[in-house]
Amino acid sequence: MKVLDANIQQLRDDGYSVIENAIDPELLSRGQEAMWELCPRPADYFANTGAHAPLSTSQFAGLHRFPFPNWDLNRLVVNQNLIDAAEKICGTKDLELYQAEFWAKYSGAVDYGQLHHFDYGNHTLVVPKRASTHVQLAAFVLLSDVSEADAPTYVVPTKSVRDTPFVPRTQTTRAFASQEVAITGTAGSVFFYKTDTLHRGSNFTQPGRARFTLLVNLQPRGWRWTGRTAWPREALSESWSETMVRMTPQQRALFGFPAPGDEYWDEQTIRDVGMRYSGMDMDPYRQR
C-alpha cells in the first residue's frame, strides 16, 4: 500500500483519507471467500430474508468480533500493507492493534442511519487532545464495492468542527450536513479515519445490495487511558490460537505479544509458550 504525503496531509486537515487498490487481489478474493462463513452471501439473505431474522434485529447485529474462524479474513487484519501505512501514518513501529470486526449490512434488513458523532466515546477514557500527534486511527478495509447506494460513511471534514467541543459526542441537529462527504469505493480499498472525526453511517438507497467490511483499530503503544479490547479474554478461543501460530512476530506484537529480545522471554517462556501454540516458530524468540 503506498501512503502518499497527499494522504497524510489529508488525514491531518481533514481527519480521513481513502487509498484505493490497498489489497492484493489474490489476497482480497480469498478473503472475501472466507467471509461466508460468518454471514449469508447476498443471493442467499434476500432469497429469505426471514430465514436470517437476527440481522434485522440491531444496525450492528451482522458484527463479529476478532479472531475469525478462517485465516484468510484474519489475515486481513494484519495485512502487511495496512500495518505499513498505519506506521506511517502514525509516526512509529510500535502500533497497538487494538480492535477488528468484520460487519456485514444488507439493504433493508435494518435502519443503518445514524447522527453524526465522534468515536471516541468507547476508545479512551477521556476525550481526544487535539495538539497531540498521538492518533487512533481506524481503518475499514472494504470487503466489497461502496457506492453511494451502498449505505456509505459520511465524514465531516476536521476543519469544519476544529471549534467544536468533543462533548457531547453525538450531535443531535443535522448542522453539518452541508458539509459531509461521502466515503465510497471499490473493494480492496482501505478508508482512514481518526476517532476525533465527526462521521455518521447511512442507509442503502437501493433494494438488494449489501455492504461488508473489516474495522481495524490501530494506535501509537503507550497511553494507558486509550484502548478497546483486552485481548486475553479471546486467547482461549481455537481461533485465537491458530491465529497467533501463524502470524508473524512482528503481527503479534500489534496485540501485546512479547517481541523477540523482550525480557520475558527464557528458555522457559519460550518452551511453555511454544506448548501452549503448537506448531509455533519459537527460534525468533530465542535471540538475545
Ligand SMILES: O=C(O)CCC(=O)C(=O)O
Second form
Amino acid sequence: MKVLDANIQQLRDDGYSVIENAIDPELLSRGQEAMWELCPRPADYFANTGAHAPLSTSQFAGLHRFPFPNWDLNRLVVNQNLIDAAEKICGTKDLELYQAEFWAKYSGAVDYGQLHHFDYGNHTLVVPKRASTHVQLAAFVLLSDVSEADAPTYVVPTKSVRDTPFVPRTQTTRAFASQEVAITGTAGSVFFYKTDTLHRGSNFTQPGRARFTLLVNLQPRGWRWTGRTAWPREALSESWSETMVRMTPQQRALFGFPAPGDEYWDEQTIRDVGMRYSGMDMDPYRQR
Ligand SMILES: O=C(O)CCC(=O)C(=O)O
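Got the form predicted alone; could you also share the form predicted together with the ligand?
Up next: the whole complex, starting with the chain shown before.
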C-alpha cells in the first residue's frame, strides 16, 4: 500500500484519506470468501429477509469482534500493507492494534443513519488533543464496492471543524451537512480517519445493496488513557489461539504480546507459552 505524502497531509488537514487498491487481490478475495462464515451473502439475505431478522434489531447487529473464526479474515486485520501505512501515518513502528471488527450492512435491514459524531467517546478517557502527534487511527478496509448508494461513511473535513470544541461528541443539528464528503471506493480500498474527525454512518439509497467492511483501530503505544479492547479478555477463544499461532511475532506484538528480546522471555516462559499456544514457533523468542 503506497501511503503518499499527500495522504498524510490530507489526514492532517482533513482528518481522513482513502487509499485505493490497498489490499493484495489474492488476500482480499480470500477474506471476502471467509466473511460468509459471519454473515449471509446478499442474494441469500434478500431472498428471505425474515430468516435474518436479528440483523434488523439494531444498526450494530451485523458487527462481529476480532478474532473471527477464519484465518483469511483475521490475517487481513494484520496485513502488512495496512500496518506499513499505519506506521507511516502514526509516525512510529511501536503500534497498538486496539480494536478490530467486521461489519455487514444490508439495504432496508434497519436505519443505519447517524448524526455527525466524533469516535473518541469509547477510545479515550479524555478528548483528542489537537496539538499532538498522537493519532488514533481508524481504518475501514472495504470488502465490497461502496458507491454513494451503498451507505458510505460521510466525513466533515477537519478544517471546517477545527475551532469547534469536542463536546458535544454528537452534533444534534446538521450544522456541518453542507461540508460533508461521501467516502466511496472499490473493494480493497482503505479509508483512514482519526478519532477527532467528525463523520456519520448513512443509509443505503437503493434496494438490494449490501456493504461489508473490516474496521481496524491503531494508535502509537503509550498513552494510558486511550484504547478500547483488553485483548486477554478474548484470549480464551479457540480462534484467538489459532490466530496467535499463525501470526508473526511482529503481528502478535500489535496486540501487546511480548516481542522477541523482551525481558519477559526466559526458559520457563518460552516453554509454557509454547505449551499454551501449541504449534507456535518459539524460536524467535529464544533469541536474546
Ligand atoms: O459505518 C460507518 O460508515 C460509520 C459508522 C460510525 O461512524 C460509527 O458507528 O461510529
